[in-house]
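The chain below stands alone and is given in structure tokens; this is the form predicted on its own.
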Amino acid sequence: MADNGTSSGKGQFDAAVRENRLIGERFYKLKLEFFGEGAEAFEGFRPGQFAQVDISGTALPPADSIPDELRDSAGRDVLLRRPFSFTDVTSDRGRTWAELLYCVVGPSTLRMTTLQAGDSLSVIGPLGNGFWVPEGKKTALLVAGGMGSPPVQCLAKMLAKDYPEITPTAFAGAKRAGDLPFEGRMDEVSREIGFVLKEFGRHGIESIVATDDGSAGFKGLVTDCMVQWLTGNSAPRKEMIIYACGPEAMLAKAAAIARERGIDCQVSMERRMACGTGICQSCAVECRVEGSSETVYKLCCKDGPVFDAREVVFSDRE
């Protein structure tokens, strides 16, 4: 059955923190649920797709707990909304509950660590389209680029749930081992049989983990990781799609590769993002037009994030 990646209904909601926690090196989990009107909408979420989280009204840490690095533009006012995808949402009996992972990185992240449970955010989704399921597809390969795994991991789950006749294997990469965005590694006996990250263990999904510097897993690229799997694989590229995630150096790279094999690759693309309902035009994203050598523009948050990847212009990165 083809899935469309689209959700209805989207408004601005409030949302009770319930869960706020550290889980690495600057990578937190923030727990979020939804009532009424809201669980409703948020039921529907579509991995890929994002919210808009109004952080204006958060406090600031301590002084003596605000990293050097950050100390100059903590005190920045955050005016913007700011735009998180999520790695899991789960839905019972009208409540609804939402996982955001983030990485404390600017004045906005840095607030958020300040949250508790039982404080209240105001959120507006959900919003943009997310990954979609073309008919055919048996063989999905996840490819997550550092802080672009929610979306990801949130696929896995609807994947392993939902298409019981696709197998996903899951590939997750950073520039080291303290940059991957995960709560751990499975026990010894779990690796050596592929289930290497808890976050796609828990799915009976396999993982693959590379790092730039070798500190983890694979050494190189995640994108040369993949290609060293499709390399020993013999299932048909055309029963094949590839769902992609993080830096757009990464995605341009994972676009190319399937193209070269003939295989179907969806990316989801970032950009800056004011409004994240198509108001304010900030976030264009070119794209070709089909038979034709024109380019037009579209918009990331409206008519992505998640693109088809044979669409998006890469430019010099290809």
Given for the second form:
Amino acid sequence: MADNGTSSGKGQFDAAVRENRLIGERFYKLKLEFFGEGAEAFEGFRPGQFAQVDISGTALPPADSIPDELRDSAGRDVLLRRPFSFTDVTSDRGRTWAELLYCVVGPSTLRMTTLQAGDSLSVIGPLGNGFWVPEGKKTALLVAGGMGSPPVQCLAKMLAKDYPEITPTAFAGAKRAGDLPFEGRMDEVSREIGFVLKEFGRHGIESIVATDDGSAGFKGLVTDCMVQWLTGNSAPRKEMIIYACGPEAMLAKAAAIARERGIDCQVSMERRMACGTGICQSCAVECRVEGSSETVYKLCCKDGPVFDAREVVFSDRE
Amino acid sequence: MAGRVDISVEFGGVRLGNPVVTASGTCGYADELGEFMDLRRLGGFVTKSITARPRKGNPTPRIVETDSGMLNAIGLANIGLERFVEEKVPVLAGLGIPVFVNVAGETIEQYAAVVERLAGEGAIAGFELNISCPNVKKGGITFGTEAGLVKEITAAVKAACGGKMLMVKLTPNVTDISVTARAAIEAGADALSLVNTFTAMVIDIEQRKPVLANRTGGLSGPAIRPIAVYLVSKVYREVAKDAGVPIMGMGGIMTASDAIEFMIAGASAVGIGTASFVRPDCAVRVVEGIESYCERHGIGNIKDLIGSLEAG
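Alt. form predicted in complex with its partner chain, vs. the form predicted on its own above:
Below, the chain from earlier opens the complete complex, with every other chain and molecule after it.
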């Protein structure tokens, strides 16, 4: 069954924090619960869609627990909402839970570390278009670079659940072991493909880890790791699809690899955005126009964040 | 609640049910915010800037957040006049509140042509002349900073308006905003809106480069509000009050209290801009807050609030 990765019924909802748990050096999992209309709206959340979370009213942690590298910028005022995708969304009898994986990188995510069970957050969503599954696919390569992993994790679950005819394999890359946003000791994982990451293993999906410095798994770029795997796999390219989310340079490489081999590829893009609903026009993604040398700007929030890789003119500025 | 307090205002010949209006560029072309609030509860709607031809806009990054504000350099990305007429005007016609189309261009002729084409549309109550966008090269800012050009373009566009209301949006990036305000009024502006964004820059200190691809952008949000309040108060006192020309005040309004400050300073209407990005229903909340302020202070008619700043 093909679907188009969209859902309807976005809105502004209050979510209750159920859990906020440290899972690695700087990674946290925040569990949110939606009720009523919010539960209904987010029940339709598609992997790759996102939500805009208002952090402006959340307190900073005490000064002595602020990491050195953030001390200078920690007090910066937060005005705009922050866009996040979810790693997992589940629903049961009128309630919906969404799991948000975040990395502490600046004033907003630093504030998020102080959220506690019972706190309330304003969330706008579900926004944008998620990944979609074209007809005839039997092999899916899930490529996650660094903090690009949440939508890929969410997609893994959907493929395992709804698409038994597709065999996914996950490739997770980062600069070093400590930058891999997964639970468990990353420096101890296998260099080989297997049930390496439990985030994928729990859905029966094999994975492999790649780090630039070799501190975990395959030493090198995650895209090189993927090329190696493709070289040893003779499945028809037409039946394959690459789903990627991560830094733009990684997406550009994944797109090039896919193009050279005639493999379909979808990329989840990231842009600085203010509203997330198509109004501010900040999050422009340069896209090709079929049959023309001209390009147009589409909006990451509304036309994406997931795009067909053939369409995107990758940039080195963002 | 409503009924006891009259919060309707006369604005340059157009009656607004209340003083709260969406600011151009922050609420889309028509009904984009309709999913988050009932637009009919607003006093009016100002569209994003429309130009004669479609505009692609600037390369990214187009925005960056700063303390209590943000810089944008969108570059007037818009679908252009023809698509606007075909796709958006019919939607605007159904909004049920006064609609003002924000118009931009690179030459006086382009501005006039857009207004002339739209003047006959019954759905449109008036126009806002964007002569103050800081992000378009050869564009609006040069018009908005020179009194002679403000006069020329205002007169030319007014002549093309077909009798509809014309509001001129002023840039704060000038030595004396009263000079450009006066020029606009002398050339026939029915109302003024102020302020547009302040030209600003954020530098990435690791790369020693501006963050925005356009290098500079327009600063908006709460960071500019006290300056905007001051400029509204100045223009009201020095020019607009005596001329009987109403002001739409804007710049960092996030709450009803912020809006009330602008009204006390002399604004007859207020524009909600950046706040809509964060709270898409902000404008409606401001309407409710203004109503309850009036009730609390025994103000039966909101006109008594406009320009009520005490000498202090």
